[in-house]
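Next comes just one chain, in structure tokens: the form predicted alone.
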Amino acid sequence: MAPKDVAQNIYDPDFVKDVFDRCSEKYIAFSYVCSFGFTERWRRQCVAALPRTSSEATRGYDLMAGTGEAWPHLLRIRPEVEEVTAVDISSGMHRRAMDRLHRHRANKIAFIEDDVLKSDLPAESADFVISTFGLKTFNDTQLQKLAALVSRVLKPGGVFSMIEASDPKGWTFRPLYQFHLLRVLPMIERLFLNGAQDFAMIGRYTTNFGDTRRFAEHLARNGLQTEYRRYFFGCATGVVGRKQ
């Protein structure tokens, strides 16, 4: 069960880890069904948006990798990828990734269980960085630290692409989208997941997050060429770019 004290700091790494460890067994099915398949489409679009590099073989990081649902797209679209190092605070999510999706890709997937903001990733060690649906679990101060980390780990010429569910302000159907996130998803969880409250946090994180424009500004301040992108009327937004 989720903690009863939801007033606690939802951006505390221990809180985030507990939420996603508990979510891990049903995360793949729940996110796909309740997003009407859009999460899968957006992951594919995020990977497709990753700029090209001049390297014949590349290695990189999937930050806040979760269940690794971006990896099939990455390894299919970018056959030059030799290795992906997944970094995630939730060991449960990674176990689910390997058991459910990726055991046959184990030779290309390494895993670091860690709070990414405290991880000791080597400087200029990555040709690319991707991230799908992990940004919302950070507050603005944490996002500033993440932007600095992305800049530090990328090699000169390295590229990045990240995507996050967002608040589509200005869209005609935003009220329905908000109702789905904040009312329908918690109701489904209460009815079909024994009253758990963990997936309901997705809506709360998303509305608090807004969109990736602020994160794009942090990346640019760290010397990265950065482009902000919107997907499906702003229901998801992304950032792509390159380190010179």
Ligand SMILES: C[S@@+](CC[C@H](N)C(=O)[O-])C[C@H]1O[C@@H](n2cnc3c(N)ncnc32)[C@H](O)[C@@H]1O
Contents of the next structure:
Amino acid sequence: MAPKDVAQNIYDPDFVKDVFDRCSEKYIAFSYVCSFGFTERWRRQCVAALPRTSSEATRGYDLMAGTGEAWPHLLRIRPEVEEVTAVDISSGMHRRAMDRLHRHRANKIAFIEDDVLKSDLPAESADFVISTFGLKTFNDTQLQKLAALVSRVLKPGGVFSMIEASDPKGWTFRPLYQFHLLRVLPMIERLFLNGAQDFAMIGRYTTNFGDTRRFAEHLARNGLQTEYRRYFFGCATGVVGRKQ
Ligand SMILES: C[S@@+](CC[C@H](N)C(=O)[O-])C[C@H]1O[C@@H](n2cnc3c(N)ncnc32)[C@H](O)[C@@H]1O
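To complete the pair, please output the form predicted together with this ligand; the form predicted alone was given just before.
Okay, now the whole complex, with that chain kicking things off.
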């Protein structure tokens, strides 16, 4: 991690909340356009990777849900889903998620605005947990807490699938990808969003994060069966699994 990231404590939940509150208005468009549509594809793949359960009607959590970008995929791919509780720390993202709720079966979705690591989600309350692009803003200690939480809230037999933008180490086009993430996106943001530097933070978080392997190990240490996944040459990575 860069010394300036330590000095600024970019992992302080209040700092993260401020970044996403400021990003929220343009988040959907920016993430779609600047990833050339890949974020949408990866959300769909993350939901499709969720292992099957034996339950007929299922309920679960979308952690770090943002404006609910994963819900249309979840409700379409898994019609048996009866209830989704979305958790997100950002009031801006929450507001936009609520607008979206009215268009996407609001009766199935509840939203909790909270720091997920401080939330008291009940033990063994979920058949599934999903999370799309919500891991990178946690440091390793926070990821360990998150892994313990996922393990605690899943029912025995419960399943999970999570995905995060990652550093595709070893890929031929990695320098180009890094250039896009760390140079082009911040420049677009400065030009088109009045000099803002919030989306630029996403590149910094992604580079620091690496990939989901470390998080997969934390989940396994908490007794979960885990499988590491790579998407598009490792530009995104995921972890899927089950609680026995
Ligand atoms: C990159 S966005 C991902 C949003 C959405 N899931 C998606 O697919 O685009 C990361 C989200 O994580 C949320 N977040 C970050 N730290 C959090 C925390 N400690 N508790 C709850 N939400 C958090 C942010 O507010 C933000 O909405």
